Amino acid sequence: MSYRTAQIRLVSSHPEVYEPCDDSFALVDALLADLTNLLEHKPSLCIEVGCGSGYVITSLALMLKEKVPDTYYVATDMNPDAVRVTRETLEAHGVDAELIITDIVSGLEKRLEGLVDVMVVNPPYVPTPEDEVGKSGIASAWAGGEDGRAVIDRILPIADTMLSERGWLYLVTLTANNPSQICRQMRERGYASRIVVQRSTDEESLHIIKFWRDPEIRPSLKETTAPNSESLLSQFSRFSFWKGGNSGGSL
């Protein structure tokens, strides 16, 4: 059966809002290729951070409407003509979300707190000097600081908190980032996780990588790092944390 996802032309633009690209993309096909899973999962609560033109969180209602119908959706992002593009996007292809203008997802905690059942997040990740971070329009979507890790180390902690028991979470990561270092902090919070989707451009290597809580993993307060000598591959092989368990499908 094949899914209805967002056509790129259908998206709304404006030229202080990044438009959908290969991380995007890649995004999009690790919802797609893990789309059984989310749908047996049913998720009551999804929440996009950084929604930016909506192609995301568009893409993810239109693959569960037709057996999920009840699924509510919000996204956020911090810049305005952001939220304005992606209401564009969400209306031209007849689904809903709530919107807000937010920093991550700043005064929504006690709201939302332990009820995500999916949240999405293709982060600012690319390592910039750190007075960029945070900065106004469309450089608020890319500038990571100087390891591209600025704001990625602000949104674990926060998962950890909107996600519930059951709470999925799909984040893009670059190799400049450390993903796997990224997975073992995640671990030390109690969550297993696997990439679903990894993809080489011509300007970088990009992982999808899917986190859920696994019950056998206890959550720890310290947090190590991974040796830097290592390749991605060869860390994560490591890690009791490779593995697809009952949580994810397989590619």
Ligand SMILES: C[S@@+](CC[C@H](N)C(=O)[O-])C[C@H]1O[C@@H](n2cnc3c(N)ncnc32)[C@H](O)[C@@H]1O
The other form holds:
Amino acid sequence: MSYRTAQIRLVSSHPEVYEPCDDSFALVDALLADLTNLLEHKPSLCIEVGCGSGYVITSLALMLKEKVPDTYYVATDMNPDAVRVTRETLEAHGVDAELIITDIVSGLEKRLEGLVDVMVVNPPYVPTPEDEVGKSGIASAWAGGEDGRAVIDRILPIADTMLSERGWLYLVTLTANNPSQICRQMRERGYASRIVVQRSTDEESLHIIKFWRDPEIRPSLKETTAPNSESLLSQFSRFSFWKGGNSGGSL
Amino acid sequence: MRLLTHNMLSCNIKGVTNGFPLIIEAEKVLEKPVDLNPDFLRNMFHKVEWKALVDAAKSLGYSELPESVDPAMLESPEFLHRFHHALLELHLEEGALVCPETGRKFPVNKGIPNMLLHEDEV
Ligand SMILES: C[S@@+](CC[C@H](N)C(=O)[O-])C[C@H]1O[C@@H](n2cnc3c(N)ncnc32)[C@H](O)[C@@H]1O
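Right, the form predicted on its own is done; let's see the coordinates for the form predicted together with the ligand.
The next block holds the full complex; its first chain is the one shown before.
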């Protein structure tokens, strides 16, 4: 068995667990697009928050298996069914990750501070009424509250504490989440960012954004508009321009 | 759940200050052999809280780890083997993790710890 990504027919499922969708595929495509860098990065510890079916963490483990065999993988989800399904998906592909049922990474923050080399997140990002966020079962897979930012906004500061000096975050966002603002907020924490994959469907436009600490950027965390945000903003406007032109696609 | 993961977990209840290490109540333990990688172990050695690992291994019935350590031991194949076994090959399959401060039990089923909190604990 030597697949480069998880095989849909081997991905386990459950009525209350999010099935791999366009966003999951786009995230895995982003990891594939960045694979050369990941292989060089040789992450010791990778974490996926909100692992759902296990499609993404399984794919990441398969991609790195041969060249970075000792990576330690941890995957979390607040939905116990999702974590069990992830276990089955991992086993079906002959790879392994440590699984924890928890809210984001609760219980791991203290000891893992500054130790995570790669964090991947396909969060619930759909704009919904605030009271739909974090309910049990399948709704918590997409319900993102106002602007779809409820869970994302909790994850960003946590990612900042958990990531190692050389750590990377790959995050799925929707245009409605205001990704350029997310990048600006991360910039205030000292992170550079890049859109690895952009994908548009009739209803939505997805960006998979990679964040990393940039020594050139001084963390400010002040509520001012960062002077260097122009380049990011223009990145996004360029993509929305593209979106009008064709159906989008990966970079 | 491997003991490396146990070594990463603390009690997450609001207000708890001494939530590490979680005490293990083991009902079922599995051993799953994996390849030993000295570099990985050397890297992890500096991140692991040693006493927590020794006690955790004991609660899974493995008491071959030395109580105190120094980095020079990483040169010993025998030591690496024991460290590897405790850290990566022993799995808590069924049981519970108990907060040392409050006694709150976090269940572990099918190797998966459940760290979800009740509303009054967040
Ligand atoms: C959009 S789905 C992504 C699933 C999978 N990673 C994929 O890409 O197919 C979001 C997942 O995050 C989980 N989730 C939502 N809120 C969470 C939270 N606060 N902590 C942990 N997991 C959460 C949901 O249960 C769901 O499985």
